[in-house]
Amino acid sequence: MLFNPTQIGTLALPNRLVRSATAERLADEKGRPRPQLKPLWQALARGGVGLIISGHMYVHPSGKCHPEMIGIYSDELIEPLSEMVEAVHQEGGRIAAQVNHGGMQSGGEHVETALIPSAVQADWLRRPVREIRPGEIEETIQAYAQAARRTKLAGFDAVQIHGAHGYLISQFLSPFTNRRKDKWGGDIQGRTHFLRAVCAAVRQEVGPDYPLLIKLGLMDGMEGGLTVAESLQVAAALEGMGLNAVEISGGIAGGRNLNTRPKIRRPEDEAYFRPQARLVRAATNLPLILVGGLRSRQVMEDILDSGDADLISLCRPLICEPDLPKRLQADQKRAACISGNRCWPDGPDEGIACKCRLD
């Protein structure tokens, strides 16, 4: 199955491979995208992936998470972008954005104080935090949408609102950054209304039509955290929200990453995410997209042959091997990343590359 056909909302897909949207450390200091970005595109695209999501982007000059991050705050950005897509297209490539705010995690060197639903205390916290005040909170919606409006003036065949990973929107479902007692916080419902309200608008903005996708974090994975429990119950309210397709992932800021973990080196290493995946699939008819150390094509083929997931997706072993579905279809067994986690760069201009030994 992972070389046939599906449709995620109106956008036909060659296969069930899906590159997880990673930070490609390839923009200038206003956020415009550096040439470099186009070649490592295309890459992808000629290596066969069935859809590529591009590395976050900021929504707004507050949610900047680190030096040559992507913005797609400015319609001044639009032009660059598309001039990225287009390449994409022409290698007959599918591309969707991923619109981000920060939050928390944003970066101290572009953002003085970091915004936060609430002005929690945690010894992890790496900058000072400043609750967000309810007008602020529309604003970041509306950044959102309009962001959302310029991946589709862009040419991006969809777009991907990043719900993990302790980013502003997975800091409105966490209980443990989120304790604010207005229409903003509470239950788990009352926690899911910022979520709600950026689907919505983020819909008005691209029409019935448009792709829209989400990658959410099921769990925070610390004491007083966001739970899988809770999760599901957004995770069964997607398809209402109008959202296409969800990608499950988990870990929250802090050293609580969940999401690249190290030394997968044998099949039962691998869709570390799969337990979570089996109930989320019992929660929604949305296609499912598993990401997750997934490595070998048995793994992949076997998680697709049970309907645990609809398509798979893939972060490091796409830096490693751009043209990986290929290989895979060429009865390559298994992607050659050994997870070492040395993808970033040690320098400005440089963007991800692997950076491990593999013999």
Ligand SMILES: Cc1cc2nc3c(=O)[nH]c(=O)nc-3n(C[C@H](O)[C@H](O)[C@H](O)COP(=O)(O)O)c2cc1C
The other form holds:
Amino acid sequence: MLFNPTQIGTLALPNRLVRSATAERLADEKGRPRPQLKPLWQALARGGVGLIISGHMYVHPSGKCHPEMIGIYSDELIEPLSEMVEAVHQEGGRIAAQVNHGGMQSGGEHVETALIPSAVQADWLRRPVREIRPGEIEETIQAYAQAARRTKLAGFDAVQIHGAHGYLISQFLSPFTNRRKDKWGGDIQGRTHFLRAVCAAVRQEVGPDYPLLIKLGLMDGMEGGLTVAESLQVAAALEGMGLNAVEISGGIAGGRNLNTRPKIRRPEDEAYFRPQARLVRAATNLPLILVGGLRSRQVMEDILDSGDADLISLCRPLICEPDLPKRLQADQKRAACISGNRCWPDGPDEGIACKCRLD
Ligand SMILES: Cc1cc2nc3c(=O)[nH]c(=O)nc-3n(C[C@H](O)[C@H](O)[C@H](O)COP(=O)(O)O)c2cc1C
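Complement to the form predicted alone: the form predicted together with the ligand:
So here's everything in the complex, that chain up top.
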């Protein structure tokens, strides 16, 4: 199954393996990709992954999350990105762009006060926050739409909306960070309003055929946060929002680390969102992409055989072994990644790299 072709909307994929969005930390202060990004993406394409999803890119300067994040907030970024995309295509690969606004987790050079649906107090907030105003909400929705237009012009094969990990869309969905009384808040229907508006605006910009994916956070993992019961209602509505596939994840800043769990060593530790995948599977007909601790070929095959998911998505293992898909297709049984979480750069200009001791 793993090496059978599949389809996401109009996009044909040669196999079921996806590189989950991974912030490469290889952009300059304006968000322009550094030259090192090209060989990184090329290596992934050569390594045989069916679809690469870029690291998250900020749709507006107010939503830049960290230094060296790639930008997609200006038309000037189209050309340098198209050069990178072209390099992936030359290697026979396909690449989607993940678009994001950090909301409360923004901290770029121009962000002193980060925007958030409701100005909650929490000791884990990294900087002062301010409630986003209705006019700014509309502006941000348009920023997502313009970002998606740019990804299409840059030649990306698809766009993925980041709706997980405590960034702005995830903050709107969460009852902890969204306590608004206007149309952007309230029950889960109201809290989904921002996501609906983003999807509608993006679809309007890119047209009916451009593949549109979402990474959806199913739960916050903290008291008073988003629960799976509520997010299943969001999952059920995704097809109607014009999306073509859903990748599921979880966790919000300040909650438990649900997203990048450490020490995935045994098959029992793998696929930590599989129970939730089964629930999402029952809620939507969209192709379902499972990420989170997938390491061994046997577990991946079992997930696909059981129908719990349609595609298998990997982040940390592909930092360690960009050619893992080819290795798995040959005879390697398991990713070398030990989930030691030492992939982030230690200093500026380093970019992501595997720094775990693998022996
Ligand atoms: C270095 C690093 C960067 C990441 N960047 C992103 C990102 O830009 N967007 C995103 O949705 N998830 C990001 N993630 C989360 C991964 O995509 C993935 O959901 C998580 O690592 C679990 O998958 P894994 O066990 O295969 O690593 C990142 C994770 C790591 C370790």
